[in-house]
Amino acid sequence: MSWAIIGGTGLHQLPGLEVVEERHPETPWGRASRPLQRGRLNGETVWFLQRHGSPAAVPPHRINYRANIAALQAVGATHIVGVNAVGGLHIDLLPGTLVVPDQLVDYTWGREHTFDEGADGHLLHIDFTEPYDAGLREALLAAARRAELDCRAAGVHAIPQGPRLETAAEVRRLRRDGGDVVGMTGMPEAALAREAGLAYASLCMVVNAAAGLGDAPLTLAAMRETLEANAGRVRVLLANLLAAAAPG
């Protein structure tokens, strides 16, 4: 079992990583958004990756998911959390709430979203009946109960193309569909994970209230302080999960 973290908005390093080398493998789709940090954290190690990019900022349309899932499996990562800043689509999701979503509705268009080009004759339809895997949900569960953190154990996770944000009339579409959070990165990342072989989960920490459901005017400025604010409790509950999955 080898674990990687993949950080999105705000988070540009694991807090508490000791980092020990840098790799930056090449794959058939080109380069990962940033080199692939090997480090320590609370002594167990674990891959990070910024999917973003650092210090350049790649828009959420435009990340090479298809680069970053594959260098992961080439410096040999079995297990990734993604962690996402979402919207919250109900008022009781407050700003710093984290959830472990378990569904997911994917809105996005014209990003390279599969591995499978045809080439080698077989058609590749993986079963995403469950986006998500199924033991890394409940692992991040497990590791938030034993870290006394309030974590929501279910939700729908509504992923549109972005970089803008939703209008008003957008998130009440996505609240009848049966969203609870939004958010721009979360797929193809998930299925390309899923292609990839590998057990793919994600943390979503709510940054804001989305479009018409809160008073305050949507800022990416109070975003980042929400998530400056509570990058704590997400480091406790990673290297709660990573100490729960040590050997021994």
Contents of the next structure:
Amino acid sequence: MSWAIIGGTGLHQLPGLEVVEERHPETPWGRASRPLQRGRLNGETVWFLQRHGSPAAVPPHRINYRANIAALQAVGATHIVGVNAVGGLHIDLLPGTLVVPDQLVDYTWGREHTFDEGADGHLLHIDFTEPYDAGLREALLAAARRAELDCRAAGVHAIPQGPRLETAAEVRRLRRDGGDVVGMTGMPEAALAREAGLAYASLCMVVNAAAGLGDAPLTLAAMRETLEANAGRVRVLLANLLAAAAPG
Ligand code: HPA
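The form predicted on its own done, now the form predicted together with hypoxanthine (HPA):
Next comes the full complex, this chain leading.
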């Protein structure tokens, strides 16, 4: 197995990653948001990709998710953890809370969301009943337990188009739809990984109370600050994940 981490807002670099190689493969869908970095995290080999690119920030609806997944596949990654900054849809999901979602609802539109171009007469109807890899989710949760980090063991990841944040009424709808956390980058990344046959799970970090639920104004600066303040916990969790035996 070969690990990859896709970092999001506030995770421009994987803290503690010693980079040993960079690759930027050309794929049928173009190149990834940024050269892929292969490095060692606490002695374990891992590929790292910032999905928004860096230093230029590609917004969620303009990310070339196909190139990102295809590039990770091209370098041999088999297990991908996507780290997502999210809003909490319940007041007890305080900033800094970690969630390993078990379900998602996709509200995105207009993104290149499939590798299936219908070109070769081969239909790609993936089974997406369980959108995240069960073994990888379990491995993330086991890593959190070993590291003694609080982490919600399930949740519904609601994925709107953005890039604007939600209205208060939209947040009420996401809650009625069963959503627990809301973030803009979880799809089509998860579905593309499944299409490519790669194990994929999401690790969400709550960085704000969703619109209308908290008192503080919603600013990107405050969200980044929360993520940066908690990046160390994400690093410890991921280092524990990589150090453990291969998930089943
Ligand atoms: N809504 C959507 N995306 C987000 C949020 C939010 O409240 N916080 C971080 N990403």
